[in-house]
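One chain follows as structure tokens, the form predicted alone.
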Amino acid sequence: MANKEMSVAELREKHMAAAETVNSLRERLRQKRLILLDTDVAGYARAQGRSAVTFGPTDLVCCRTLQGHTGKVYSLDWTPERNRIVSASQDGRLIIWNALTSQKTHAIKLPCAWVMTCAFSPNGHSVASGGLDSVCSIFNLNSPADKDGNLPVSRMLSGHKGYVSCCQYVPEEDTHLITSSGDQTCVLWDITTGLRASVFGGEFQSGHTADVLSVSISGMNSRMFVSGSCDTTARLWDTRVASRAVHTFHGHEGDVNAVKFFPDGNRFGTGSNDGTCRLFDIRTGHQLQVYQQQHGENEASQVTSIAFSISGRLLFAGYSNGDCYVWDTLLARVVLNLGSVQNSHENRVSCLGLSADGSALCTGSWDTNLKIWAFGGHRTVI
């Protein structure tokens, strides 16, 4: 018995020593990378004489407020044809909106009211949602309503052991989607069969070590996706190699709440509880830029959600204090704060998304409303 106790103690000691070695090597690697990165995107752009985007309060104006939810709005998504939006709320409903008229076309009562995420299918005929029931539910918008007027669930994707935090359909595929979960994994689902095609993370050492909060699939290569987690990292995955992440990206000092691929597919952005957004390169693994608020003595507001403009020149970031910054990604400057203009939200901006053609931004908030912001005046879509 004494020998067993000794062996356990020895194993624990060896494990602690190995963990210290790993942390030491990781810090040395971080320092080496800092030496190699003698500049960032903004520093290089300034050295090249590039000027910031000029952006005024009339260049992005609130043209519609979508009212109908009775609880906090947690998630939203646009259809590819840009004229419809789905939103998910604490009131336990998904609402499908006509973005051009503000009319509601569907109000779907969810089997579990604790919803956290929603997404439109590429063809716009279905929506997916997930939340604290650990299930991703699919609704066919063309299905007839039941006798109580509710839209039935057409497919339930069950398999996660924790809440479903985010879901996204694979671009141009209505039969596959990827979910992230509080069980530290992401899953690629075959909606036709309702089965898991691949699981990313979990028992594998290269997976996340805490809740996964967000995913983004590359628009240039749908086999690649990134995930953000409470373990402060973002990870790049290839759906053909589920056993280990292609790369792990360090830098944040808080939960990574949002990830979004850059339009060219070679970079991606992140938003975190540490109050910063960051830009990473998937080819080199390097951090290219930090987007940080100037916030005096007050603690930085958490970044809840991000989106890029069509060209990637603008980064839209929603914050827990109700701000919504428009960043110039090249020079890392805030060119507009939608939280300070007329008709802004009165609470946390919890989600946002750009229409497929880049002509409008939609923001959702804990104030129960969604707002559509249109590029106005002489401004063309950037």
Contents of the next structure:
Amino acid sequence: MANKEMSVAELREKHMAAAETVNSLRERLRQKRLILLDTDVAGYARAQGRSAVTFGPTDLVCCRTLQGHTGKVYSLDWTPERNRIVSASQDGRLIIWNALTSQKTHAIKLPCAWVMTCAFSPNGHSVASGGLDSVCSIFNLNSPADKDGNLPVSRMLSGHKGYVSCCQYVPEEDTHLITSSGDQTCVLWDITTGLRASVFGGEFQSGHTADVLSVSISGMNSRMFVSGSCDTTARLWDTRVASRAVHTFHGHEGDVNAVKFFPDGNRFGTGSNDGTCRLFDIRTGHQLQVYQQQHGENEASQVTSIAFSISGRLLFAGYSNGDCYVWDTLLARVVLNLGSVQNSHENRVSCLGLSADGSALCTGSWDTNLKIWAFGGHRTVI
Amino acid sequence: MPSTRGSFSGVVGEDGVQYSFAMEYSGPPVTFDIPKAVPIDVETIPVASVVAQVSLSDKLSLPVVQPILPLDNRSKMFSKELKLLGCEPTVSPTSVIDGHECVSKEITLGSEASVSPHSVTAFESGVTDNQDCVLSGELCRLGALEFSNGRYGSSELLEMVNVCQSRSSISHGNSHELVGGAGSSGMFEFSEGIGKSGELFGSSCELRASTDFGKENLDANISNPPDWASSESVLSLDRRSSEVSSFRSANGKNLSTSDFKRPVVTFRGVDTDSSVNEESSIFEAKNSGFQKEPYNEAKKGKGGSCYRCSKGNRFTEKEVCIVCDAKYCSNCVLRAMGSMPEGRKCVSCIGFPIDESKRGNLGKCSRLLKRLLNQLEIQQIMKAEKLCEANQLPPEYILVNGKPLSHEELVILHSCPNPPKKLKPGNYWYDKVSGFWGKEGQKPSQIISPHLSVGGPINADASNGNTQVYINGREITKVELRMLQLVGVQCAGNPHFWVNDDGSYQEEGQKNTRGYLWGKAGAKLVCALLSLPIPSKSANSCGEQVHNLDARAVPDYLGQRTLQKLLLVGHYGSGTSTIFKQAKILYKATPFSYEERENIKLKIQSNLYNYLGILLEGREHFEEETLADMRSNQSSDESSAAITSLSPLMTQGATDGNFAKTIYSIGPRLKSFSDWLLKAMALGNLDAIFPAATREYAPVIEDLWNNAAIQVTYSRRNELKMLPTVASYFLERAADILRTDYEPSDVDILYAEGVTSSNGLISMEFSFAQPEPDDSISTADQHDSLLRYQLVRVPARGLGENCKWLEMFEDVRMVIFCVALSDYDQFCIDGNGPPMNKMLLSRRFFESIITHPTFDQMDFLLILNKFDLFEEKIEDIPLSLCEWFDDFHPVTSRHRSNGNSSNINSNPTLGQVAFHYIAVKFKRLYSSLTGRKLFVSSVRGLEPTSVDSALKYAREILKWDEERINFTLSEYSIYSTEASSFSQ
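Return the form predicted together with its partner chain of this protein as a structure block, the form predicted alone having already been given.
Now the full complex is given, and it begins with the chain already shown.
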């Protein structure tokens, strides 16, 4: 008996020592990286004499306001080809919008009103949503409505032990979906069977150590995805290797609220509670750039959501104070603040996304509205 | 019908609804006017010529030209004629000009002599100023023309209206001919004149006049220009639009473009008593009178150019805003109306109530939209238009038994099992006893749910009957009497009947039921023939009604308003799920569906296997231990007889170390089962294989449970840390539970672990209304049952300062925080640190929740749960085991006297004293952090009444919250302390 107690104490000690070692190694790694990182993207670009993109106040204008939600909008997603948007709100509904006419085509009442995320399937025939019920629900838009006019849930993906914070369909695959959850894991689902194909992180201490808040699947290589978490890190995963993360990216000083792959698939951006966006390179593991607006004495507001323009030159970032900056990724300069132009949102910008052809940006806000911004005049899409 | 309109609209006036109309309405026309005003002056000449032609061709204008010269005489004469006999349509063209005069007479209600000169002179001055009388004549004619279009019957009243119309058009003529600067003055003069005349006979006349005026203006403005595009008319267009807007703002009501004026007149005839509200009531009456008109106009494209792009003419198809009547062409409609969250409204009109005249068009799609949008989009728009809250019928527009409804009453009416069909603004009577429902002054139209507490008491003349036969105090109509006679009810001697909702009737003052109305074979047929209502099927089954309380569909917009959210949080093991289950069992007619019960059954059974597994593991452990002890004993003193403290349990001395049998040993069959179960548990796939295994192993389980070794292990269950305390409840009935035909009872479900998902949020809606078998539901209860509550239980995991999703709950009304009292001696490992007292963990969690910014100013109800366990425990284990409670000294009398006055009569038990002590601890903590008052209740989660009273206490707090302003602070504090101890 006493022997056993001793061994437990011993083990704990060993564990502590190991953790200590890991931390010191991590610190050394960080130092090393700092030494290697003698410049950032903006510094180099400036040295090359590049200048920032210029944006007039009318170059990006709000051309549609999608009204119809009665609660805070939490998430939105575009269809890959057609101009439709799905949005999820605290009023307990998913709404499918036709972005061109700004009309609703479906309003789906959710079984659980506390929804956090939604996604369109690649073929545009179904949508997925997840929230505090810890279930990811799939709705087939073509299935007939029940007697109350509600669309039935066509598949429940249950198995998470915490809320579902984000979901994204694997590009070109309508049957696979990756979710992130408050139970510190990400899961790759097979929708046809409703079962978990792989679980990333969780019990074995190889994954995130806090709630995972977002995922983004690489558009170039759909086997790779990144996840951002409350443990202030972002991790890169290979769906074939569930046991451990390919890479862990440190740098943020707050929860990583948003991750998004760069269009070329070799980099990804993050947005965090610390008020910064960062650009990381997945091949070197380096942090390439920090996008931080120099605020005065007042605390920087949190980044809630990010998106890249189709070329990657622009980074759109929504902030908790209602700002929405357009960053020049090359020069790390804010070229436009959509929060200060006319018709801007009156509350936190909670989500944003770019249409597949890059011609329009949709922002969702806690003021219950979504807005579609398009490049005005003769400016070409970049 | 007439009276309906009159008084109904009077109500609207009181509420000043029309004022908001005015505000919002002034927007669109103004933007429209300003750009247009200037160009029109320039273009006057070309337009003029066209108009003249059109007007000529349109009408055989001979009669018009003639009357212009002998204006005064003729008009006077004519007006008299008009008044005396109902004019034929043929007269109307000529009457136009006289109309002016005539109107003034009308306005003065026949006393031409005194007042009419007044107005006439005003008019004349206008005319004399203006050079071409012809034009004014034309104008007049046009007005008349319109009138003849818009009218179907020729009654005296209508003629008068017609005259009014033409009069006003004349005045327009004047006004715009005087454009030079004083153009409008003539007009105002005129209205002044009317005003004076009105003084004599009450403001209603004046108002009517001005209304007509404004309406006419608008009419001309919007619909006529293309017809008569003379320079004057164009000018007048501009003029008028501004005038219109001024009228609008003055009258505070959107004047529809129609010239269909019958309601106005009827109103005047009826509404003699309520002179104060007449201003608005005119408009209301009018609006409800001609619902079709604006829509048709839009369809015909009569309304001129698009409000947004100013292009197009009246022939282009347009969509109309259901609030402000703005019209948009197909290019602009999507821009102007945006995503139409409330149907076809301009973006600026969103959130405003609709124009009542357009209520009939709600949800009816136009071709224009159908062309622009696809089917799904249109469905969504129409659905939103019909169902969104802003477009709903304002409750005060509906009068039941002469009393305007409140919002709650309308909800009751809408949500009753058998609601009135197609409820429109108006005056209704409702017989609460029998459920008869009809329009004021008419026979019953429907039988709705009885006993609804809506409206006032029914009047004897509600249906305007004259038969002297009464049903439930209402004098019935002839048709009804006939029906009664046909079905064989004795109606001789003008009896007074009482008819109940089931159709049974009795004579007033007599006890015995005389019969059943609907029991007679032909009764329903007779009713159908006489177009009288028959009871719907659901109306008969009263018992069902109450039962369906949960199921009946309350529209979303109503549901949202009456739903109060209660958030249930608590640290792991605090019993939140038990409370949730208990609430489900308490307030739901069917707490768990068949499927749920099946799942629960499987869950309970798999739990039981788990408990057994833990027992078996414990058994192995104990066996090893005993054997090890035995071996050490053997080695220490070789004697086989040596008996240690543990060995008395040995049944057989094991002489050789290899085969030892202890009291913990089991037979090979059970052993193999045990090995299999433990292996399955270790692999974690017990859930996957177990349902199939139940049948196979059920007999084994019974043997196993009865096995002495297991029983001995079970007696040492306190040493098995993994075994939860509830396990014994199930283990002792293991054999029963593992049968395939086992049906979990409510208590089983309450005890069962893991029935409610611990991973995610769960919520349930409920109301406190108790199903009552008899149908006499008191008013208070009915209102109560409308108040729906949603109990939301969230997992404790991840709830903390940094919690991302707690802000989703900023709309909850109250947070119910659960703490298990019996936790004070429990420890658990939190993170990597040393074991922590669970009570302290709860306290830490409590602090983080109450200080969370989302819950600023939120009411908190602390539920100190597991009071039963706590009472037992506190007798053995001192409370001071938890360091937070180290100053608890129950032996001193101080606490007893301090305790609570309500307990002074009965000697409080140690448990009660300790509960109060803990409650005060939490209250102090709460007020030190938030400066407010904490509500506390003790609960035994497994007792239904205890949970019920705690939740009802929560309801009282919410109610109290709404009334708090009325009480002084001291009263408040007394209330709260008493209430906090009320549930023990």
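Residue numbers count along the first chain shown, from 1. Here the rigid core means the biggest group of C-alpha atoms that line up within 1.5 Å when the two forms are laid on top of each other. Here the structure is a predicted model, which means the values were calculated and not measured.
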- How much does the C-alpha of residue 13 move between the two forms, in Å, given a rigid core overlay? 4.1
